[in-house]
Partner chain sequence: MRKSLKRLVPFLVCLIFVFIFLFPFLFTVSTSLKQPSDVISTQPRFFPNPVSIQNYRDMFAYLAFGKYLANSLIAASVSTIISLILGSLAAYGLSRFHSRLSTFFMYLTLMIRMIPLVCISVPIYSVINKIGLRDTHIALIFVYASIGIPFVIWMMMGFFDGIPRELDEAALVDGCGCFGVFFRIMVPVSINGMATTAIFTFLTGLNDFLFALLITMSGTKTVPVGLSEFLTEYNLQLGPMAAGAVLFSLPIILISFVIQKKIVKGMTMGAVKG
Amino acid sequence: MRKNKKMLIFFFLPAGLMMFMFFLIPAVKLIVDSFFKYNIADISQKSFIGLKNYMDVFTSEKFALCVANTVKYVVGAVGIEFMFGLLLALMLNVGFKGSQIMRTLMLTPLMMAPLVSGLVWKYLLSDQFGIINWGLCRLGILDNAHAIMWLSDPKVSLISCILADVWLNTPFIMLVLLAGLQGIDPTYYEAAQIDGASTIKLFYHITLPLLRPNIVIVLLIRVMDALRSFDVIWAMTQGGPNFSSEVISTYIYKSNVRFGQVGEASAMAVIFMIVLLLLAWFFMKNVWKLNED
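Chain structure, single chain, in the form predicted on its own:
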């Protein structure tokens, strides 16, 4: 027994050291920095100001705008991704000629890095040479290629980022939900069909209840991932124009790197980290309840 414990410690030690070096130490440094004000000219000079950074964050109109943009981004992107992902999973689960080829092609976005995906969509949505506006013009939907300024119009810049995120992450949701659908015992459907249940009733009374664990897990992963989105937005708009697509992650980066507001950026990061942990706890609590049921 003691030998097994030693072996467990031996195998856990490398992962524990990595977590200590690259998570715990930076997290503690982040929390400590949030209580200080740094001199931009000399970063080694700092003064303790207590909770002033947190007070400045909570009273900042720019931070409030970033929070609102982040909520819009998460709700819009994850909501659309879930709807499309569920529809595609249901369609592929039924099976049809060419479904295997279609499934393979739909995995293409998952093979691309988010930054590359953002750059691709930046060029696709360009009002100068983008293929999206060109195609809409050819279809007669737009009068000219400059009718919609996807990346420079404050009204649609965030929507443009959401479109790129939907294209990038919908296949992931589809895969998780498809795995859940293929794990449902067909006898449930057969018994319900014998009793005269319609397709809609089968979906609401069998498919959705049995798919709930997969839905909760995939929403947890995607909501957490969308909240900290940076690559796609930075590649496409860098948070502009005029803060229209600025989210919490890009604002923290700018505050720290561009403006030298280390203390305030650290306070925002600490608040953001606490919110993510609370959301993770909420979702995992629901997963445990589902497993108990």
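Next, give the form predicted in complex with the partner chain, keeping in mind that what was shown is the form predicted on its own.
No partner chains or extra molecules come along with it, only the chain itself.
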């Protein structure tokens, strides 16, 4: 037993040290920073102000706006991605000629760097040279090519970011659900069909219950990822115009790097981190069910 512990520490130590250096020390520094006020002109001057930064964050209208935007972004993007992903997985699972090739081609968005995808979508959605507005105009949906200002209209900018996120991540949900579908034993369907069940009944009483583990997990992963997403939004709008597409992650970055509000940004980051870790803890306890032996 003693020896086991020694061996465990021996094998874990190098990886543990790396994580300690670049995750735990920065996390501790973040927490410490959140209790100080920094002088914007001279970052080396700081004074302890206790929980003031946290009070400021909780009463800040901008932070509330970012939280609201983040929730909209996550619910919108993951919801649409799930619908399309499930639809595609079901369709591909039919196994028509060419379904293999189509699945492979659908991997394309996953292979592009999120930042590059964001830049490409910024160009596609441009209200001057963008092909999407031009196409909508040609189809007669819009009456002129500048009718929707995808990126510069505060009412639409968040939706544009969601659009790019949906394009980027739907294939992932499709893949995980398809893997689940392919694992379902076909004899279930055969038995139910002999009993005369309709296609819709098959879907509700066999497919959905058996696919449930995959659905739960893919939704959890996507929700955690979407909460943290930064690159796409940064490339497309940088949170603008006028904070209309600002999410928590871009706001933390901006407050820190652009506005030099280290204390407040740290307080926001600590709150965000705690919320995400609690969520993760809840998921791990209840859904992943780590085997503890």
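All values reported here derive from a predicted model rather than from experimental measurement. Numbering follows the first chain given and starts at 1. Between two forms, the rigid core is defined as the largest C-alpha subset superposing within 1.5 Å.
Colleague: How much does the C-alpha of Phe11 move between these two forms, in Å, given a rigid core overlay?
Modeller: Displacement of the alpha carbon, after core fit: 3.1 Å.
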